Amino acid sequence: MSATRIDDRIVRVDAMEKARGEAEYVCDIRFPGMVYGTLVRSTVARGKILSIDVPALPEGYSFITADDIPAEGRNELWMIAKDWRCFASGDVRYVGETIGILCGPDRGMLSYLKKHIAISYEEETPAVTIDEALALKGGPIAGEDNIMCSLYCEKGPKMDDVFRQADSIFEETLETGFQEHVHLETNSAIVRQEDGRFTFYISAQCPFYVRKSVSGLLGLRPEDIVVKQTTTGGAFGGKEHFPDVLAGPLLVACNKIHKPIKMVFDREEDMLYSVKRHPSKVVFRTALDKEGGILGIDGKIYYNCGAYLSASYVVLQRGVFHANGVYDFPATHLEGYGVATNTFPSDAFRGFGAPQTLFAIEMHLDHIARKFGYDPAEYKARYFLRKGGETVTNGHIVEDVKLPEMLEQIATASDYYRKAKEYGIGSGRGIGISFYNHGGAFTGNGEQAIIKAHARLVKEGSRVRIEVGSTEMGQGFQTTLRKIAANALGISISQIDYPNPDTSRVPDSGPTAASRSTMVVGKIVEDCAREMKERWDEGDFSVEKEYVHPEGHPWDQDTFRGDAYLGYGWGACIVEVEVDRLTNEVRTVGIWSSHDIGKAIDELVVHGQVNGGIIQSLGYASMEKMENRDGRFRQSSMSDYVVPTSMDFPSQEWFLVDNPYQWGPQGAKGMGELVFNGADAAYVDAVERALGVTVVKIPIPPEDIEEAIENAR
């Protein structure tokens, strides 16, 4: 067998079993006298419990709520914060808020006795948007004034002077709304008992998440539940913290009726009931002068976090850290709010953060320079941030920015900028550009200071296992991490196992998130590999190794000061419409894009990310409409919840500049969250050019599109 290399183009190893439908998820496995369990559920989106009446239920059959947690238990899901309840009692705080769990061994008796339950509320005034909770609607959720999370952070001189100093003051408002992940493969787990100690099998990115999220639910420790991934078919950020709001409640109704449980959402619950992508409003204010130059812009943020704070605060960070873009302004003050609302709580999803500020800052550049009468790509190319520069928290950029390089490979490819002449604006048709980034890794002080990733290689014969904590979702990590150790060990991939993680089995890794795998978990189990292939001749053995922080990166995390993220990654897009001005419907003729990844693991795979990325962002921005009234989602189905379809959006164009990390393998950077992040600006740049419009809020289906026509008149 020749060793695989780098560069070889090769089937995914997961290709083969998935479309043959050998692959086997949560609804697949079956074990002895399992049960089945439903969720009972909040219906009004704030209240007082008056109430819980529950008809008799026959035998085999289970109702659990909080006061079946054991005495040494509490009753909390340890995420970031430990608020959010596993089972709420006394109040609810928003519509589908877990109150109990119904068990027992047929899914159509418990859906009937689950419409059988009678809970009756003490209704109290929701407030649902940002500007309800600031405005305090029916009182505080969370704190005197709603504000869950809250952080700034500034460059440059101080804004009033700035401001003093400005020929003039461009400001507005945009905003974007929820998102729902889509993921193929709905919530979905089991529990049993297994040897002692409590085993989920769940569909989920964090395994380790989940012990640690569950285990003060019975007073345990983490190590004493185990956690095994089964295939995951997609999770978007879906199941990074998620997945704790099944495993809780199955818990506590494994430990009382000591039975297998099985929990499956259909496809209506997992829309309904389930975590979205924050909403968000950005108000900027930037000083200009007398020629439109940026002389320094103040932004204040705000994240509708829900009822509970999950991974809010550091999705709100991530979000004000990218509120600069890809660009070096002279000064800046940002202020960032995570805001409590009686909505379902908001949590990760593919950019964590970023994409609704780097949409924000993309329109607000665009505006400011159309108001100029300059083209929008060569306004900002103005500001572009180069090797050395200057980051929001008083960083510095470490390695060599290629932005110029990427505007010119996809500007040349889309003929941009005789088609921006041309075209003009108001004719109906349109060519839009944005740029934007991605920081690699966790922010700050996450990788050394919390996550402190471990991976293991264990030796055995001719074959080489990797046991690490990291989790395939559909991404091609299984591809990828085999492809890095093969080609560092000299050998073939098909002498690389790389099972689904098993906690009590596999070292913590961190979790499958903010596009750290490749680049953190790569690197270490490339390391590892190094280490094997100079010891190949010992026989069987194995190597494990943690994650070294490069030594000169400061990062300070009470101030929020220094190098919030050692490299990231770059791209750039550009969107070009034709509109119907009878109906309002936009045709998307072309798509051209650029990345820098730093080196590029296995292209088949950056080729699927890519253009699943791109449709993603797309769709966030045309026609991803999801309505939250009174704290209910009105969209629970594929039928009222549009997502692009392959015939949606025409074949894409794109490129990736070779620009190696030197702290990756093989040089490689995370991509999996940067190729969402800028395709929806550059699709509303190019309506507004068609069009003659100015657009303020995403996303923008024809209904909108007709809103912003009567503004501009």
The other form holds:
Amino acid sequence: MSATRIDDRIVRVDAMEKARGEAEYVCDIRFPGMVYGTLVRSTVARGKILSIDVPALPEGYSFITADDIPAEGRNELWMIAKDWRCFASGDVRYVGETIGILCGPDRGMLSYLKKHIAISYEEETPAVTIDEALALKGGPIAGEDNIMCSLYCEKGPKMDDVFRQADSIFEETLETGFQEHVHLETNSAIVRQEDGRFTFYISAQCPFYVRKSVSGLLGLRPEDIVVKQTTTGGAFGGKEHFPDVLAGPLLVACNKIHKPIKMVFDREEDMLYSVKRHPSKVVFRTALDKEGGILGIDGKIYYNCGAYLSASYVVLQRGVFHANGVYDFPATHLEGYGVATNTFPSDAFRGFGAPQTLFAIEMHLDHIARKFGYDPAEYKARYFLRKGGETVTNGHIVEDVKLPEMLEQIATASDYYRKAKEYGIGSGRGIGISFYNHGGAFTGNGEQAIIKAHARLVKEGSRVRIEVGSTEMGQGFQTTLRKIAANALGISISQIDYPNPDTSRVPDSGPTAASRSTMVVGKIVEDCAREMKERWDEGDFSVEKEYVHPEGHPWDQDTFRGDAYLGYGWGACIVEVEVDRLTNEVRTVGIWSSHDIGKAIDELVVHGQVNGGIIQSLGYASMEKMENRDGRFRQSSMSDYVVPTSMDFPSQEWFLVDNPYQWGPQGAKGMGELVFNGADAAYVDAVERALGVTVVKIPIPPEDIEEAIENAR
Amino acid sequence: MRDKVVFHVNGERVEFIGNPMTRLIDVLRDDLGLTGVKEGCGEGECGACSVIKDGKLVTSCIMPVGSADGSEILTIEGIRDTPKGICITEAFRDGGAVQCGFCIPGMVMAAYALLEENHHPTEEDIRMAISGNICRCTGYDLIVKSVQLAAERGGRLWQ
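In place of the form predicted on its own, the structure of the form predicted together with the partner chain is requested.
Below, the chain from earlier opens the complete complex, with every other chain and molecule after it.
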């Protein structure tokens, strides 16, 4: 067996069992005596529960609610905050909030019984949108003002002085909608007792989150619960905290009935009653000089958080820290507000708050450039951040920024400058461009101060087992991490094992989120592997290490000042479209992208991530419309909520630039989220140019393009 | 209404006794243990449950088992060890078509149905043939390339 090197072309280690249909997802697993569970949910967005009438249940069926939480337990899921209740009790705050879990052996009988559980409410007026919540419609939901969380950061001269010097002021409001993850495998979990411990088999990104979140329901410690991650059929953030919402009721029920319980959402449940990407509203007020040069930007950023905080404060922080895009403006003042509404809580989704503000700043600059007669690419390139440049949190960019080279790559490949001149505004053809980045890993010193990730390698004979809490969810981490280890050990990838995490056997490596797995956990594994290689002849042994944060990069989490991120991924994207001016149907005819991810650990894995992230972003911009009326999502199926098919976008041309990150394994940085962060703005820019309209809100399906055209008249 | 349905699944005779409106996917997964057939949406939109019925690609989540009466059904389990099935699954592996994998068995079935009919598909043919199969991970490019790879590698296999 020859040693596997980083630049070797290899295939994914999990491809064959998945292609053969042999991989076991939660839905494929059964245990003897297993029953099924289904959640009984609130049907109103806001109100008091007056009564719950449960029909006489047949033998073997049970209905479990907050009343079944034992005295030593608390009715709360511990995500980042502890505000999300496992079971609604007394009142309900959004449609779909869990009230109880119905368990029993036959799924047909369960759905019959579910229909006959009658819950009556005293309904109250819900606040659903950001504006409704800020106007305190129906009275406050959270605190006195519905602001669940807020922050600000400022750079450069004071805004009053900046605006006093302005020749003109350009103000606009940019909005983004809900986005649903639509991981092909719906949310699902099984709980049972194994050797006296509650054990979960669960489709989840973060097994350690689950045990921490639910253990308090029974007054247990996290380590009293075992979480085994099963093959996870896509997640995109939708299985970061949300699995807790399934696991909590399952745990309380299992404690009561002592049988294995399986719960698999159907698609309608997964659409209507799961977390979404935060809708956003960004108000930019920009001070300009005579030539349209930017003196400073004042931004107010509002995210619709839904009824519980979950991860929203962290999402909002990332949104604020990315609101300057890839640019070094002389002055910025950015305020972020997380707004409580009576909708299903918003939570993590690939990009984690950054896509909303990146979209806003990209469109805002496009609009200023066009107003002053500049090509958007040339205008934006003036402000590119460079190494040493100051960030909005008064930290500095500590790496080389290759954006000029990346722009050159895609502009040449797409013939951008010629097309941008030749396709007249409103000609039906358009080419658009965007630039974006994504700060890798947890903000500031979070990796060291909060996460303290561990990883372990175990040598048994000639084989090495990776023990980490990080998960494969489709992104390729099983392959990436084994390759990093094999390369550092100087052995073949076929000698490396990496079982799906089981919290009773592996150390906590922190969540599989924030584009941190390769960059942070990969680095710890690489360090372990280097030590193991040196000691290879010592027989069987293990090496475990904790993450060490590079020194000299201060961060203050109370004031949000300092180096928020040490390694950013950087991106540039061009999209070309043709628009049918009768029907407003947009045909995308070309997609070009270039990314700086430090160094690709495996080019085939990266290729798939780039393609998939870009298509998800194009779906976000063009067709993925999820509306909420009176607290109810209107799109409940894959025919209502349309995600891209193989026919919607053409094949992509893509590039990488090499820019090794000094603290990453083999120079790698994060990339999973980066590739989602910018194609949307390039698409909208192209549509705007093709039609001569200004778009301030996504998504823009054809019927909404008509509205933009009307507004332009 | 007849309550007995007789059909073949992966070459074996199956006798189903019960409500003929039972979804084919439930018979395949729950009764026959063919769990390579995945349920993604339950309404025929995503294609994860795709099987081949008498040579045509169908979504087993919206097909009552009664409509399978007298037919030949092929699932991923029935093709994966055949030369054609091996050709496609290996091409999917080598071409980087697989990420989370949940859509992939259905996608393999779609590729199989295409290549049986069209031995030299163009990119457009492939995109059309898999347009009923949703993949949220890959953006489709590498799946399309992998189907092309299977067509090239398979050569005479498909004729």
